[in-house]
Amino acid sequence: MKSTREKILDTAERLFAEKGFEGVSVREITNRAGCNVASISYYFGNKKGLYLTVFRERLTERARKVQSSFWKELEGHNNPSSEEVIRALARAFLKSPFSEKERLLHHKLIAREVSRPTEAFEIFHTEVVAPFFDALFRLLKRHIKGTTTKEEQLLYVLSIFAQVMHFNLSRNMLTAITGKKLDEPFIDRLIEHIVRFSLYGIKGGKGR
């Protein structure tokens, strides 16, 4: 049985994703969660504290689980190839153990923060996204051919990362367009497509 705190977090994440921070009142959250208004103050301080906790305990934790999967894929590879890095990245995201509901909530909250950044965006970027992207950049930059500046290298790595993120968050659209169910065999084929497509780009059209 979930605690009052967990019920509040579940409800708040859903409502913030649907309506945004400004569009949700403390009373609406507590009414939906089946608790009293004082519970927000007791557990989170105020609505802003609750919002930031949703990011720290829900979005950040999901992201870190995915990142842990990425590093686990590369265990034993002291000097991983670009193919190994890209495949590990795609597998970590596309085979993440989260439900479609969790993915949609995650995507909606991030999309709101990207369009109208708040303190939550800064926390998520600084603590989660930036360190991981920097590590990914260090792993891939030496494999990028035909580039002369760091900016070009960053854009190549960002393109790979964005491709993985897009496929991960657009599963319903992918199914609608291809007519394919996203079962394990199709996800495996999609991962290999991402690897081939990305290698073609970073190797100057010479990917396998």
Contents of the next structure:
2 protein chains.
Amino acid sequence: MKSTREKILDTAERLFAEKGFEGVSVREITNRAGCNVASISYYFGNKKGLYLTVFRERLTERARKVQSSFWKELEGHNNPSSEEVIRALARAFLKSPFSEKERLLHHKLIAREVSRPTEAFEIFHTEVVAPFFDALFRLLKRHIKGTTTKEEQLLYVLSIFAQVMHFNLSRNMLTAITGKKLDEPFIDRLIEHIVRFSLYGIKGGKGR
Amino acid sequence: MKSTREKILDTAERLFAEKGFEGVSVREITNRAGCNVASISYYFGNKKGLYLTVFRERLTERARKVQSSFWKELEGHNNPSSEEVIRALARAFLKSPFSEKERLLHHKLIAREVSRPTEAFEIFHTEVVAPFFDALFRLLKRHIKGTTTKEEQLLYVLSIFAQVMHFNLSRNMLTAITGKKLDEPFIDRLIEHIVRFSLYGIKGGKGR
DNA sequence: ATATTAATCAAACGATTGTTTAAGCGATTG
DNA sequence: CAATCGCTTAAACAATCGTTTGATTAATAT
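Switch over from the form predicted alone to the form predicted in complex with the DNA, please.
Full complex below, order starting with the chain above.
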């Protein structure tokens, strides 16, 4: 059976993702976790301490799994093409080894921090985002035409990231507009869409 | 001088965008607006009524301006190319006739509703999003290769929309990574990036 | 078995939440 | 002048917020 501490983290992660930091009360968290209110100050100091712990112990770890599944996709290809890199990137974020629910939860929490950074963002950025972008940059650099700047390469990665986030977060709008569920085969088509969508600048463009 | 009602709407719009619905108290709104707490129930019934009014009177109107600036870009071209449509779309969203601050505010409020819909989303979707997507679809349909499905065309629009939202919301991360401010010339480069980024599927792709 | 530590609990704390009340204001109307 | 109106106000409301307290139970060590 799970410890009280873990049950609180499970519940808090879900509720923070759904409603945001101010949208959830500590009592809702502890009630759903089946424990006492005082447990939060006992294990995490206070509410903000709980929130930061969710990032430190849950999000950064999950993000590392996403990244390792990215590198796994590229294994064997010792000089992957830009298309292979982009597909691996899209797949890693949209087909990471989590349940659909877990992935949505993960991206919601990140999206909140990205659009309104707190102390949690600092943790996440230095530990996860920055080193990954660095590695990605080195990987893409080789295939770039002469005129492409570093800024442009970074924008490619950010554009992919943007789509992954948005397609996850705007499920309601997405299904309302397309009429399709966001199920496995649709996600596969989404990935190929992102790849196709992303290749023009590197491969097909006629320069600026 | 502005009426109390308008001052409340101004302040509420800004604070709801910054902190979200639960993140702001009615007293913070009225204090900053320089009026009494009771004014909210007097003019808007309650807090939620104020939030919905922000969407009804502010966001939908602003969204209509964005759309009309999109159609203005395409004026004269009676059969615009896909590149022209995409550029007009990106420009309308990133260079709409608002201040930078106003545009950021606008997108933050929408992003919140998209990732966690309330009643406000229904208003916004039926009044603004749905008819615009319909018109866009008719505009793009002409240039599509044989194999492209309607789903795919919708994904193109959503991918552009995703980037606009993300580049606006993730300013902190964007400047942290690229080292550039999100100023006018950078936004111009962003628009061209989005256009280039978006054309492969329609023009350059070799099919599926 | 006893002493010590860890974990959980109900209850209460003061502060803040959204909302309502009733009195008061100046301007307009009869 | 008196009455009515739209509007603003301070004060109070119950409810909920995050946090703390002190007692009680469970687990571990001596």
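In this text, the rigid core denotes the largest set of C-alpha atoms whose superposition between the two forms falls within 1.5 Å. Treat the numbers as computed from the prediction; the structure is a model and nothing was measured. Residue numbers count along the first chain shown, from 1.
- After superposition on the rigid core, displacement of the C-alpha of residue 195 between these two forms amounts to 2 Å or more.
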